[in-house]
Structures are given as C-alpha cells and as structure tokens.
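Here we start with a single chain on its own, the form predicted alone, put down as structure tokens.
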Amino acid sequence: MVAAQQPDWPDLAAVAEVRAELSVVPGLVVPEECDRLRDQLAAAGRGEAFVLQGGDCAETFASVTPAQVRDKLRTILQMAIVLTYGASVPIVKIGRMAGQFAKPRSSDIEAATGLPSYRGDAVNDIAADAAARRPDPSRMLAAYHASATTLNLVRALTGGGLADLRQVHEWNKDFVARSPAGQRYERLAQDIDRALAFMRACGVDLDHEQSMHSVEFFASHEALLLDYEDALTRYDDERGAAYDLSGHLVWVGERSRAIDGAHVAFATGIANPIAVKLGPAATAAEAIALAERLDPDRIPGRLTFITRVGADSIRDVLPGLVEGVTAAGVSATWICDPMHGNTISSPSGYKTRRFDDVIEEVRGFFEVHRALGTTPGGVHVELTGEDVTECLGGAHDLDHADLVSRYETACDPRLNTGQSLELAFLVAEMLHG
C-alpha cells in the first residue's frame, strides 16, 4: 500500500521512538467533541448551519504565540458574525489550526535551491540549508506540543471574552469604517446593529447570556504525516471506535486521496468526521468510490467533500461531481476551497492568488448548488490575522509590486485580515440572497 507524501526519514529507529512517545501522551481533543462536530457538519449538509474553516496554509512553531493565535482567531470570529447574519443559521467554526504542521509538495527537490523540499515544521526546517532540510522525527513531538499550546490558547480565548458578540461586532464596524470598500458593507453592519438592538428590546440580557460571550471552536488539519496521526489514534471503549485525537476533523488531500492508498486506509479506521479534497480532475466515480470506503454506513456529517477546482472551472466541473454523488445516495457536506485552485506566479517569482478569483470561485460554488437544488455547506480559506501582502486585490488593491512588502507565508499565500473580512461580507451577501 502506497503512503504518498511521506518524509524520507533517515533514522527509522528514531521514528519508532517518537511514535512510542506519542502513543502514550494525552489526546489533543476528546471523542465527544469530534462527535459534536460531526453532528454540526451534518446540519451544514442539510442547510441548517454553515461551515467557516480557516487558518494558515502551514503553521510554524514560531507562529505559536499568544498574539498570533489571538489575531487569527479574532479574524475568524469576525468573519463568523457576518456570516451568521447572512446565512441566518449557526456558523460552524473550524480552524486550520493546532496541527497544520505538515505539507504535501509537488517535488521532493526544491527547484530554486536544489535542496530537499520544506515539508512543514513537523518534518524539517524552512531555512535554505541542507542540514535544516534533513527530516527530523523529533519535530513531530514539537508539533504535538505546539498544537497543545495553540488549543490551550484557543480554549482560553473563546471562553474568556474574545468571542463576546458585541465586541466582535464593534471590530467589524471599525473595519467597515476604515476599508476603502466600506460603503458597500455598511448596510450589512447596520443591519447587524439593529438585530442586536432588537434582541435587547426583546429582553435578551446580552451581558449575561452565555452564548453571547463564548463559542465552540474546532481544530482541523490534513492527516498527511501518518506516523504522527497513527500514533495519536486511541480506541474509545464507550463508543467502540478509534479516534484520531490529533484534531476534531482531519482531511485527506488532493495528492493523497488514492482509493487504494495509505491515507484513505487510515481514514477508514477512525470515527472522526473526515474531509476529502477534490481538485479539477476529480470525477464523480472517484468521489463515490471514496464515499463507499470512508462512509459505507452513510452517517450524516461523517464525510465532507472540499472542492478546490479554480474560478475558471467551478461551473464546468462541480455540477457533474455533485449530481453524480447525489444520485448515488451519498451523504456528504460540500465545502468550497477557493484558494488552492487559483494559485498563480507573480512576475517577481512569488506564489500568489487574486482576491477576485477567490470570490468568483465561491460565487460559482453557490450558483451550481442552487441550480441543482443541493446545499452549499461552507467555505475553507487560507488566512492570517496579520496585514500580510500575499494575495492580490481586495479593497486596498494590492498589486504585484506590493507582494515584497510583507510576504511571510511558510508555503502558500494567505488572505490578510482585511481581505478575509471582505470575503466574509461578500459571502454574506451571497447567502442573504
């Protein structure tokens, strides 16, 4: 059985030692939380909720600081408030956080340097140095501790005031006031203001209502590094099933979703909700075969398909996928990843994405599902809580010359804070009708 995209570990004895240590540490999440997320994903598949999944392309150990975790979480919470109003249903908040430390690569050798490719901080170091690029299994332990730190921060922040509904809305009002495109979003912000006023008038005590001050936030990542994922899998006697306790939801990527591959085999053996990325070459037959392997019992919320086909292809590729899967009776939640199918190269050599392409893919995603009478279940976005300059366009109209200013990603380009919030307002408009 082929295990794609795995490191060429130079010391297998050291790998065995790390696996043994990871096999006895506490899980990062608990099965009850995974089951709750499965139920919420099922609701999204029925149109009774909407998923917002966002975070870094590749987390780094250096980014696990209180400020960076807070700012990323704050951006996602700000987006969620806007989407809640637009969708008029609960928003399922899932971070690409606390585990996204390994990345698939298109080549084992980096073209620019001739060095082994950087595969994420859980494997090697991004420094352009042969020693740094040597895969080191001890970094899996560092990834576990970095994930634990991130989750501890997230749990403290979401229960300790950062998620206060009124505070988050005030941040959004500030964004609208400062954004060059703010007039377009002002009406929606005012509508949310009126909704809060209406709640107060109806006697809802916004100061003491717990749901106004805290939120449930889930962690997800690509289940790429099988030595890590397998070592953190635990059997739950009460449920009679095994759970990968490295995160609440894990996904199988476009490069590792071979039906007879090791990643799909791993995912079949765990009870977590599972997602699969589907690129532009994916067929309905492949998606149905994956569903038969991963969700033979058709459990609502168990399986999510995350499509990443590109703005130019979404209206051509998605209808066949959705129609075929639906006709086969597959129970899946559909989420749009408008980032990975829209990566381009800047004349200066930077990988980047056009904000307009991101929006266009989301728009096509909604159009296809509405035409077919199926449910658009959510969006999956690579973003940061910082004012980086990695994606082109947006209200501030970043161009190719701006990329050099703050291009800080460890792998793929991310939307900055302003672009992320602008995306949320635009998606809210699509949801609102």
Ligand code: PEP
Second form
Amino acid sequence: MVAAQQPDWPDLAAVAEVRAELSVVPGLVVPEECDRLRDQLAAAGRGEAFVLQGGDCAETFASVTPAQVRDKLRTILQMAIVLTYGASVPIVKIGRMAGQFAKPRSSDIEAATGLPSYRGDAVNDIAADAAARRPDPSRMLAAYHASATTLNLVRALTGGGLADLRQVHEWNKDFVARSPAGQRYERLAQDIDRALAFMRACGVDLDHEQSMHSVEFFASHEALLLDYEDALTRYDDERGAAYDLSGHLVWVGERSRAIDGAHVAFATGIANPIAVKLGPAATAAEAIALAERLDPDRIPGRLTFITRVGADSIRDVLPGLVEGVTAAGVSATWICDPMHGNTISSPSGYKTRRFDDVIEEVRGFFEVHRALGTTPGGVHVELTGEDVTECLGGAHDLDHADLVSRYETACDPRLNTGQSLELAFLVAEMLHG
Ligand code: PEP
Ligand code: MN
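Moving from the form predicted alone to the form predicted together with this ligand:
Up next: the whole complex, starting with the chain shown before.
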C-alpha cells in the first residue's frame, strides 16, 4: 500500500524508538470530546450549526509562544462571534492548531535551493541547509510536546476571559472603528450590541451566565505523518473503538486521499470525525468511494468533505460533486476551504492569495449549496493572529510590494487578523442571506 508524502527517515531504528515512546504517552484529547465534535459536525451538516476551522498552514515550534497562541485563538473567537450573529446557530470552533506540524509537498526537492523540501517541524527544520533538512524522528516527540503545550493554553484561555462574549465583542468594535472598511461592518456590530442589551433587559445575567464566559474549542490537523498518528492511536474499551488522540478531528489531504492508499486505510481504523479535502479534479465517484470506505455505517458527523477548488471553478465543479454524493445517500458535512485553490505566485516570488478570490470562493460555495437545497456547513481558513502581509487585498489593500514587509509563514500564505475578521463579517452577511 502506498503511503504518500512520508519522510525518507534515515534511521529506522530511531523511528521505532520514538514510536514506542509515543505509544505510551497520554493522549492529547479524550474520545468523549471527539464524539461530541462528531455530533456537532452532524448538526452543521443539517444546518443547525456552522463550522469555523482555522489556523496556520504549518504551525512551527517557534510559534508556540503564549502571545502567538493567544492572538490566533482570539482572532478565531472574534470571527466566531460575528459568524454566530450571521448564522443564528452555534459556531463549531476548530483550530488548525495543536498538531499541524507536518506538510505534504508538491516536490521532494525545493526548487529555489536544491535541498530536500521542508516537511513541517515534526519532520525537519526549515533552515536552508542540508543538515537541517534531514528528517529527524525525535521531532515527532517535540511535536507532541508542542501540541500539548498549545492545547493546554487553549483550554485555559477558552475557559477564562479570552472567551468572554462581551470582551470579544469589544475587540470587534475596536476593529470596526479602525478598519478602513469599518462602516460596512458597523451595523452588524451595532446589532450585536442591541442583542446583548436585549438579553440583559430580559433578565439574563450576563455576568453569571456560563455560556457567556467559556467556549468549547477543538483541535484539528492533517493526519499526514503516519508514524506519529498511528503511535498516538489508542483503543477505547468503553466505546469498543480506536481513536487517534493527537487531535479531535483529523483530515486526509488532497495529495494523500487515494482510495487504496495508507492514509485512507489509517482513517478507516479510527473513530474520530474525519475530513477529506477535495480539489478541483475530484469526482463524485471518488467522493462516494471515500464515503463508502470511511463511513460505511453512515454515522452523521463522521465524514466531512472540505472542498478547495478555486474561485474560478467553484460554480462549475461543486454542483456535480454535491449532487452525486447526495444522490448516493452519503451523509457528509460540507465545508469550504477557500485558500488552497487560490494560491498564486507574486511577481516578487512569494506564494500568495487574493482576499477577493478567497471571498469569491465562499460566495460560490453558498450559491451552489443554496441552489441545490443542500447545506453549506462551514469554512476552513489559513489565518494568524498577527499583522502579517502574506495575502493580497483586504481593507488595507495589500499589494505585491507589501508582501515583503511581514511575510512569515513556514508554508502557505495566511490571512492576517484584519483580513480574517473581514472575512468573518462578509461570511456573516452571506449567512444572513
Ligand atoms: C493544507 O491544508 O495546508 C493543505 C496542504 O491542503 P490540501 O491538502 O487541500 O492541498
Ligand atoms: Mn496550506
């Protein structure tokens, strides 16, 4: 069986040692949480919730700092409040966080340097020298610890002030006041103000209402590095099933979703909710075959399809996929990744994405699902809590010449905080209809 995108480990005995160690450490999540997320994804599939999944393309060990984790989480929570208002249903909040340390690459060799490609901090080092790029299995242990540290912070922060609805709303109002596009969003922010005042007037004690102060936040990543994912999989006696305890939800990427490949085989063996990315060349027959393997019992919430086809193709490609899958009786939640089909090269050499293309793909996603009578279940974005300059456009209208000032991603270009919030406001408008 082909295992796509695996490192060429130079020392297999060292891999075995790391795997042995990882096979006895505590899981990062517990099965009960995975089941709860599965139920919430099922609700999103029925239109009774909406998913916001976001975070870095590639987390790095260096980015596991209190400030960076907090700011990324805060950005996602700010987006979630805006979306809650737009959707009028609960937002299922899922980070591309606490585990997104392994990357598939289109080439084994990096064109610019002739070195082996960087495959994520769980595998090798991004520094451009041959020794740094050598796959080092001890990095899988470091990835486990970095994930644990991240998730620990996330759990602490989402149980405390960072999740306070009024505080998050104040940050959003501050964003609206400072954004050049602020006027456009002011009415929505005022509506949320009014909704809070209404609740208060009805006697809801916002100071003591638990749901105002804490949120549930789930961790997800691509289940790419099979030595890592497999070693963190544990059988749960109570449930009579194995769970990959490296995260709540794991997904199979566009480059590793071959029906007879090792990644799909791995995913069939775990009870976590599973997502599969579908690119522009994916066919309905492929999606149906994936569903038959990954979700033979048609358990609601078990399977999510994340489409990432590009703004130009979404209206052509998505209808056939959704119709075919729906006609086959498959139960899947549909999420839109408007990032990966819209990557372009800047004349300056940077990989980038246009904010307008990102928005246009989400718009097409909603249009197609509404026309078919199916449910747009959520969005999946690459974002950061910082003012990076990696994607073009947005209210500050970043152009090609701006990219150089703060281009910091270890892999794909991410929306910065402002662009992320703008996206949330625009998606809220789409949800509102
Ligand atoms: C990613 O999510 O960073 C990624 C590599 O996506 P895809 O598998 O859709 O190309
Ligand atoms: Mn990416």
